[in-house]
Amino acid sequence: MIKTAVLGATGYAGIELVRLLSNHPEAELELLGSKSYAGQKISEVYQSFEHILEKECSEVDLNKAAKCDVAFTALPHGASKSVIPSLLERGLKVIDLSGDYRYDSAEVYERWYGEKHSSPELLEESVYGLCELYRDKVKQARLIGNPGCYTTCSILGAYPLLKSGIGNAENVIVDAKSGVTGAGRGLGLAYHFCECTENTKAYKIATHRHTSEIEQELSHAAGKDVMISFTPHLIPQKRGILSTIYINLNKPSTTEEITQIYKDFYKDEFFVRVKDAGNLPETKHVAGSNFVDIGVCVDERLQRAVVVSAIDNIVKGAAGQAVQNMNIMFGLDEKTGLKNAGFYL
């Protein structure tokens, strides 16, 4: 069995994670580190783990996390950065849901963080996370960079008509919509029930941190520097990301033609699914799973793809990609313990 610790149990996505390895059949959950509700059980802090899950919170410590043969650490931006190092001269491999140790290159992370990196010379040997681009990677890897729930349903949807060719890299604008539970569970006048509910709205235009991931990976499709046009939006759901990604294309194509690059990139990767043309996805066909649907639609008047991609946020956003990754890392069929359709309802 693979003794885990949950570092930030009791946020969104840690206790997506808790969720999915206490069902999981090779995880032992040893570990649930939380500050604010340490000596409670995880069934008083979320009651839907009665009869499931009796586990007491405790202070994140690092000397019980080293009997774990890997953590996760699903805590704020910045806080991972100050025990991950330990973690990692402790024995552990660590798979990082903030965005710590998703770049290549400091520089980058301060300028869009707004703090320096303590550690960049871990981000040498950080592999990014998205393992449907960089299997073999994570399966040698002891620390991950998990991507983020926006750019894991961007970067999938662009990258291979960027790879192909056929897109042409300049000009790519990315319009997406994301759940409230994005925001994460701390309180905020933003993401109350009646500022939220009925009410669709524009955020961050041309600053969310994610823009930078996005275009990271982008550029490594298309060989070159990207630069995109990426605007989020809040919607009034719990789950779900829609990216609705243009990309103008460098030859006269039809969406028959580009669907089929898309299938023929994925055709092997279970948790991607390319719909048939004609076809687009929605957020209730992936909420509660690790699945990302892809459609693509040409706008042959303009000589445009439209590529339209949905994933659950806190799944394939983070939590289940996590559990994907630690798969990957540890020998196992990387579809252990997620193979489960949607909510749908």
Given for the second form:
Protein chains: 4
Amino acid sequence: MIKTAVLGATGYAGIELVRLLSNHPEAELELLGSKSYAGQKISEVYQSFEHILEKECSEVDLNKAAKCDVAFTALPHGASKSVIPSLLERGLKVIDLSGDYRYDSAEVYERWYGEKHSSPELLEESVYGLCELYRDKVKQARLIGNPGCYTTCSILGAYPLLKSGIGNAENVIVDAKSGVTGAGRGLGLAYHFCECTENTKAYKIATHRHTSEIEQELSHAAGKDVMISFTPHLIPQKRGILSTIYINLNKPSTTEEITQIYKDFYKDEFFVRVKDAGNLPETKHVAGSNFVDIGVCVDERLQRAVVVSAIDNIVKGAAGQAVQNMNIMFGLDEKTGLKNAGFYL
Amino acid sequence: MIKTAVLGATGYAGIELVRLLSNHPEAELELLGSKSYAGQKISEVYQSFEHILEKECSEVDLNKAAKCDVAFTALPHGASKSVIPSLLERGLKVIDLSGDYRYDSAEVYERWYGEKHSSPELLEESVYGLCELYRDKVKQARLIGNPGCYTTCSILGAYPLLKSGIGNAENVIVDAKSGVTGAGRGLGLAYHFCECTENTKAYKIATHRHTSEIEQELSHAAGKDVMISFTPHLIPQKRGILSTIYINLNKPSTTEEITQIYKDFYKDEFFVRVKDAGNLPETKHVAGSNFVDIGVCVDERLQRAVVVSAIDNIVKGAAGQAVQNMNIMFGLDEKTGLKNAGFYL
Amino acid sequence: MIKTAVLGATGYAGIELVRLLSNHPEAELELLGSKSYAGQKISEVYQSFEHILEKECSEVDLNKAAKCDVAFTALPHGASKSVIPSLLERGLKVIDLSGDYRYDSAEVYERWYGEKHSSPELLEESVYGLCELYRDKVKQARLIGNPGCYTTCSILGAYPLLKSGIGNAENVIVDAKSGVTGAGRGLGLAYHFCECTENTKAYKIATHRHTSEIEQELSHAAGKDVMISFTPHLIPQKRGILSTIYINLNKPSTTEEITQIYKDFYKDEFFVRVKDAGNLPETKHVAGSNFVDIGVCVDERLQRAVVVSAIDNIVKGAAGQAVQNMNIMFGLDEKTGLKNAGFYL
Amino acid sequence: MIKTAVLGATGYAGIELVRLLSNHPEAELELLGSKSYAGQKISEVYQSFEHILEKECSEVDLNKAAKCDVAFTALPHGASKSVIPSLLERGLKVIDLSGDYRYDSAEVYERWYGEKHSSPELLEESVYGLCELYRDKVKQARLIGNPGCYTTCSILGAYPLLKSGIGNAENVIVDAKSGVTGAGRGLGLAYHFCECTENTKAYKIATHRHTSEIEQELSHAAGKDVMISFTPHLIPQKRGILSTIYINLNKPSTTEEITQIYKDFYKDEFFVRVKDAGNLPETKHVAGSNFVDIGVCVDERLQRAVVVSAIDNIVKGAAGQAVQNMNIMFGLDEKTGLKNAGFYL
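Swap state to the form predicted in complex with a further copy of the same chain from the form predicted alone:
Entire complex below, previous chain first.
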């Protein structure tokens, strides 16, 4: 059994980790770290866990954590930085859900996050935990920068087409729609039920930090620098991201041909489901599961592909992918504890 | 492995059965019966199942069904009747999700359903599958009348207090609120998104068929005939029933005392969670799980208990309870395949 | 033109007042008081008002208010108390949306609110602004205690039956469901979109302050002390309250007979719509309007009436009723500015 | 008073017309045509109208219609065609909410609608009723092709930038999100509450008919043929469209500069609200009103403008714009009956 610690267990990504790990046949939850709820049972904070997991939350205690094999850090930005080096020193593997260890270059991080990176030496070692692209590196890793939600959805949606050379790296546009769990459990007027329901809006156009993460990976795909328009939207649902991605084509192609490129690229991936031509993803198909659904439509008038990808933002976009990374790091079948069908309804 | 057939697999109760059984370590899905979608894969009808369960739906073929150990019948009213006797003859156990086999007396059935019962002889044999009350009979049963959603929630909420003799059997009122999955997947103007969202209404006051089922069981609890007011409401959410139950008290009592009666009554029940005094159930605590949450508040001014109970209507109120019945009938641990925490978010 | 001040203009009741008054042909908005947003235009705080009303919000300035004919006070509890006597001294009429001036007796107030009433002498003068019951007193009033949302819905639903003597004053139960605007614009985890959507819960059972207000008025109706069970619930929609009211009958009656009692009682009321037997209210029928819809169903087995009443909690339950009171106080047609059909969709 | 007929009064666009016209000081509703509900009162079909408008719906009777000054035709595609020439012959003005009379060219219509146009001679006469662009022609018109919902939102969002010459006519992308009222009141599994809520999806990529309407108008703006990517999405809310529009810039510009172009272009338009730089539209700001809100953000890295526009799809995108057209055709102040603030909550 893998002994796990979840630091930041009572936020939305944290509790989803707890949900998945409490069902995982090869993992056990040793430590639930929560500053706000230390001393309370997790089943009091999220009463869905009553009779299932009645463990007490505690302050993040590094000596207690030292008994674990792996720590998931789902801490507020900044809190992660001080804790992660200590965890690594104590011999744990760390899967970090913040943005701190997702970058090839500290400079890009600093430009988009507007502050100095606190441990650039770890950045060199850390592996970007997008399993479908970096599985081999994840196997060896001690520190994972677990990808963001918008980024997982958008990168997996655009990657094969740019990689193939048929997608043009100019004019790539990603228009993404996210459910409200993506904003976390913190209070804010924008997340008040009455302000959120029956409302859709765009936000942080051209400035959202995930832009840089998507560009980093799509540049790897295209073999040259890619810059994209990325527009996040908030939609009135809890879970789910849908990315609609526009990519011009370098040579005339059909929906069927581009679909085939995706089917080939992902043919061995359990968690990626490429839709047949004529069929498109919907967020309810992935809700509660670790799947990424992708559909393609070519507008032959314009020779432009429209790729639609969908994930559950707190599963494949956060907690599920983190567990998938753990499975890979510990030599388990990648699907362990993640093989359910989601809930649709 | 238990070989299972789900007849009516593409309705909402049916697909929830498929979701639970596809995750069940001791069951396998042999037959997915669906009149409307015969010939299509279940993963085409509910795309959440792609890569998980790609089995084809078929017409209900009794010879194919004969290879199974148990059939779940989630068929439209009437369709069940013609199929169930044949299944029993072929040696299957049957767990029926319709109202047909839930009654002690054909007469009560006929009064509330307005038609002749087609197989009153089976009614004598069938067991009412409310596991927490009839576990011993379920163990021996060949045919289960799986309880309705409103009824499971309301009976388990009211039973201990009436059984104790402290709850007065007169003036019992059950005011229940249900999510829209309870109405099934059939089309109807009342279930159009735009007519349903931002709307709450009561319906079928004093005439809903579940009234009779609740009365039957509460009469057993009280040891005399109980008649109740039962008012169902439709609320704008997918899953969840909340029953608010008003029962006058025969002797002065406190919230703590009545809570203790419930804690004692359900002390060995994994799927019933009695809240401490001062805490009340919410439907999100049970969503996606087989739990029943119950909370009690005594209004000492009036010497009246208000009991609040919550379930997920398509899990504990349909598919989950059906699986729980199967587990009991086949000698498995009752919790097998049902031990998850729900999804809260 | 009536010069109006709205104090507390940026809360949900306040902004609904602004919406109604900005459309009112005989009123003008002189002063928008808002502590939190003083110095900002109302059209910046609620951008729906851009091009319609671009007035600046200001601190509550009593000298500025002195130019007005009437003030609507939608202030946090306590803030009202200090301001209202000063407004009256300056010659304004005051319509207060807090609970402070709704009671016949300071003692009842103090028991349910847990604090001393600050101006019991005003309580003697103030009129309970439930227009359909106290229209004549409202005409003469200087100070209105504008009724609460749950109370308006529940009192108007129960009053005729208790008044008629056919409804029994024992065992009256009011089970009420409210949309989230009822909780106001303040932040709280319970009102976070992700905690609220897909969730229903009961709260403050047997202790909600509106209980006392309902009891006061139903006691007037019955001609003797009435005590009720009142259970508020939070449901996942913005607007709307549905009260389901259970009243035992003193003599055998039918749905048609009891419906007729309601039709007679409200025959001259524009804002009350009594449904024909067999038809029941839904919150979408009243959303955005000042109507109260009432439907009755008698359970003849039990000789118990179930009355269902529905309002928009921030219109007839707050701002709309306040405008209706203003219309009456200033000798206008009561319907002025309130004669629209709501929005259904 | 203008005598009006609404043909197709019980669909969602129709009932919104009824809502607006029942509040319009210069119009009266003479005829409510409804095939499905002929003989029933409109207040029975939409109970929000009880006490407001209790008129009976009737079959479309051209002789009765002949007494009217104007007919709004909100009929199913095809039904319009047979009726409109007859109405014009009888001397009525006609405002048609179908797609039939929105095109400059029958050929474009036939390509996108896949059928012969039944009255190409009327197409020559008809005026495209996008008031902000064609006000002068609307004044003289006898027959209006009232614009579609996606198109109103998208055209008004993109027009000024293409017209200015700074927006590049290549690579224009419109990613639009619509509430479910846009799909109408007809039943369909996709609009079942349980299939719709908590779900977002794209549909009809590259083939939606509104594409052709947007292209027609943006070609006028650019002074040359424009072809666009248009992707409609269904989001879980009733009302509202948000269009996110991507346009490359022909010369380096800032958010402030492009915003100014929009402010100048729409400086005399009451119903268009251009947001200051840094502020963006949300659908709740326009819900229930005839406003179009537009915000601009320039991504200076890419020299690409992202324009966000929002409308209420059944007001400015259907019924409200139709009333605005009527006001113009009959020489009224364009704002008559449309000057309210929407409902935000």
